[in-house]
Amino acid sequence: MKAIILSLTIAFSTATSAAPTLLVTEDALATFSASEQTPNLFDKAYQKALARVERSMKEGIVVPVPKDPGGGVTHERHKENYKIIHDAGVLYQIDGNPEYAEHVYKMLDAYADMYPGLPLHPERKNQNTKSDGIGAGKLFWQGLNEAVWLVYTIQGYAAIADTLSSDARQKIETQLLRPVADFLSIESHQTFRRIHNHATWSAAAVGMTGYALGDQALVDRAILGLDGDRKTGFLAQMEQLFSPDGYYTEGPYYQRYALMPFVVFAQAIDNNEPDRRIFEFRNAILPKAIDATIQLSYKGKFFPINDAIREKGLNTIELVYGLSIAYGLTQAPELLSIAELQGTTVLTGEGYALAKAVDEGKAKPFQFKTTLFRDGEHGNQGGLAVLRMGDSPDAQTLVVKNTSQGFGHGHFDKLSYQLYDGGNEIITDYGAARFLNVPSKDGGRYLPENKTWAKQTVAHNTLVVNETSQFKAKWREAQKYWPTIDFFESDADVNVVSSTMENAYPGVVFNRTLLQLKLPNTAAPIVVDLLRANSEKAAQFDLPLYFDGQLVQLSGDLKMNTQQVNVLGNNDGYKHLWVDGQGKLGDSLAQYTWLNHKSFYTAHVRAPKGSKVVLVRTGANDPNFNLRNQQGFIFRAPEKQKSASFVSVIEPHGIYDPAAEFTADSSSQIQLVEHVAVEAVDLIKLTFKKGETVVVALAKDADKSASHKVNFQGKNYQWKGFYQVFRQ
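Which coordinates fit this single chain in the form predicted together with another copy of the chain?
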């Protein structure tokens, strides 16, 4: 490293001093000081911290009275300050330069002067209205931000605590750190007692403060809960907030965020109380959750299900921490390729070891796997099925959302799906209506259109009954029900998931089976989708399909509206859809081809006889241009039916390379898709232009031992179990 470690080994020796350890251990510091050459990723993080701290040292201490909401000046200032405190503390640990320690001290001292007199934040009422009682902060409008502030700040404090006089320590501890910890726990007891990621941030903040202050009672409060009974607190959160597969019920976007306090606090626990074996707790749920977070992504971005900001991905700081910790635990070389993608690491011993291994060329490709991530504390509340054909980052990936609701950030989109192929999103999920931290967009909060559009069922690729959203878009009601996973199987050439949902609509049961199928005669795997719905009362069934790309070809009837465009409906998201065109589906196959980047995709659709198709685009009733532009089809069964079946086949084909002036196979290779439902089975027959046929046979019953036999077009199809694919 660039500078010598002054008295650090003494200061941090547990034998001679009570200087607290949080994330950076004595061993790590010894490694840093012994190293000749700083590993690249570590150096990047180091240089970034150095730039931040030196900028701040030039600027001086700026600790304004809290005033602004998210994205505003004081909000961003206090966010920057906790990073400065953290980074300067770590720099001091690495370099031993007392100026860094002094900067941390001055900043903390300024906070200690201000904090005791602070009321609740003036903008607390303007935060996103929470029906669930999440509390306000003092430094920030949300208590959540305050907990994050303390998680970072306490690390900076721990790093320099031994440089301070006991008076200085006392002032900072009694006027700042302990009051913030108490505010987050005792005073915000409703939040602190929740089994929720906000409470995990609070637990981490309080527990780490306990270690830093040598106060085991604070630690226990965090780990065992406010009442010391393990019914709340960190262990309870570890038990209940992840499914046994490491899936976090709110979805990947929140999983990433939720992960941070778990892994950071767990590491502090492991460094201070290794006997707790925190990383082994609940069958190693935290390492499992870190792996799951990586798996829930495509090309570095998280699947944007539920209230997700689409740009978020594996390079977020939460996962940079998570990855270093996972690497510290496993030394798995597959993790190193994710570190390369992140392009940085954290300034801890684990980060250092990881960066060194990357420099040594040890990285191996991460193995993305077909997985059913079961949802719910006990893994029995549905699940997210991630079907991948191949393990490369570009491999076709089908994400099927057969999960439970995921609380208030959940969307009403049971049995919805998304498709990625060739590195791009092909069948899309809208994500959240939100522009993070943009003041002019409601200060970066969820926009009204998040509720009126993004959460609504019609915004997703799944069944809408009677133009209303599932569960009438009430999440507390939705929280009570989830789909059954009837079947899940993964082979080299075929992945299958089948799921059934009841109670999303009164008296309606619907089932969806999705197959991802590798065929010798298609450029990439095809997707076969069968959605069947039954209703006690006659109803209208709509099935939307949102795609990304430029329409280039269609067969069947679809007339564009050329002179005037109107809204599709009035309620439950329909009012945000412009009707660009419409047509009759009739009894024949409809084929729609679009161009996405360099590939073509054709959706072959068979809907009930008499169905219509509507080509829609988001943007209606959007006076503040809060919506992105998204195109889709809505397949609408004839009104007043008691059942409906929709078959879609999504076929990737061809290549479009205008730079090389080369285009091939821009037309679909599939001539015909037929569907017949006979007694207990459905047969879907694809006929390729070159003559081959593929018949996908699906039983209505997922029983693996049941035998089925059916005659179709003069040919017998016979199989055992839920499905069979016949190729001729």
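Mind giving me the form predicted alone, seeing as the form predicted together with another copy of the chain was just shown?
For this one, just the chain is written down, with no partner chains and no other molecules.
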């Protein structure tokens, strides 16, 4: 692109470029024009934008009347149009080519002719219900997409506005831009007043429109809320949607989606009203949120908790914007390695500086850390524990979900967990039942099975009582309660988190402690899991464990259903589970081994005496094939018990190389797992085949100052604090 940039210097001397008011500053444009060599990532973004705009210019203006839901032809056309408007505007700023400005104008003029006569979108089904408060759109089936459209479109307009006649500007502003801004705020006031990612997108759209049109009233409406009292609006969203650690209450998937309106609007605020010091607001919550978004991932993919599309990762455009802005604020070299993973940047001054630093070899590996991300505005509503053994992207990572509900996108899965190892997901979470923007799958919406399966408790690796979901699967009730984080600690060899949940089921309290242990006699860290439940009334306790891989070894007397399968239950997700086999656990240790890529994993499980195990997979009562295949075990304690304890140990071991026809250590190295509750403590003893033993001692009280002494199998165990690991 060197030759292009050199020719642009001449273009700038003969053409009048627009005065940028949003993300691209005059200083940035001066840097672009003065550069003799364009950084690689910036050039990739430039070439992509150029290809999109030139393709559109050849095609001509296509602005169809909206009629399709997500994924449909008109929906995708309007999505592509806002990208074209944005890209053509930015290219005009960079190149000064009047053809780009003309193309933006023609497209905006076509929208200005159409928009005033548009009714609400014909596919607005279920978009104005009281349960979710989400408003319908006009250009799109939901108002959220309308807000995204305006965030992009207003940047394109701001870039070329100075090239237009006063009549052209008046038409576009009065027939299109202001009406969309008013529709998103005044007419859709229920959504605009929410503390929710939809309202954040709307606030960004309205506020950025205010800056572009020189309308401070619109800016204040966005920042301070419709009533100007800061109870709603952008500042309120920054205060209430993030915890002090930068964790977004709806989870990582929606954190990356909500991140873009937060950071782009904040950048526009900073460029236009630097005295607001928006990036310092609430102890620099936005830079923290960008860092947290990266931390909440594994091998480039976000942890798929709550309503999450599992394929989303660090290369999403939202984080591309966030990363460039974060680098502009911090110049942290660790961010550059994430930019290398993304393989692109944005066409702003911050994106240019980031790309230049990458070319200069300044990148350092990003440090993924063991962290407890507190949840809630004040950090007192539980939290997401991310336990890592090592700081490499593929280090073993245990994700323990002890968060608050996360509003309507939350799942009923308190105290559940996922496990990643060697770059792969081992113990899985289903995520959302949705095929985003696939018209044949309910228009790309969340599928009915999202409610009947994905959100239900049995779809997750946590306790189910009486075959019912936590909080009766009512999110507004669940929003009132969250787990108590009793203990969290991390060091080089041991990571521990322990939490307690009340009110998920009437009269039931359950506690879960997970440890990630690095032992000298294991090739990889192991996970030790103790779940204890107590109920005022006798109940049935189920503990699911979902895994990814091929089963290779099963212990015990399992009766497999090889000719015909039945459905496990009737409601609360159980109706979607086929029973592949079942059997009694008896008094012996249950051991199940599966192969995941090139490693073996064995789950060692001790459940209450008389328990049984059910081997299950999804797909029952799913005539439209909306559910993905997922397999797992459900460990079921005997009925009519008031308490139950489940002990699980997940052990990675061995190697399988099909190309070299080589297999080693495919059998577990743990011979026996024993559990005993003695006085106020639990002892879990692991005996390895070579004779070594490890005893994990856990107190029921997480008091760090308390002293404990117990005798187990003729040996005394003494320690101070919540836990101790004894190696013998």
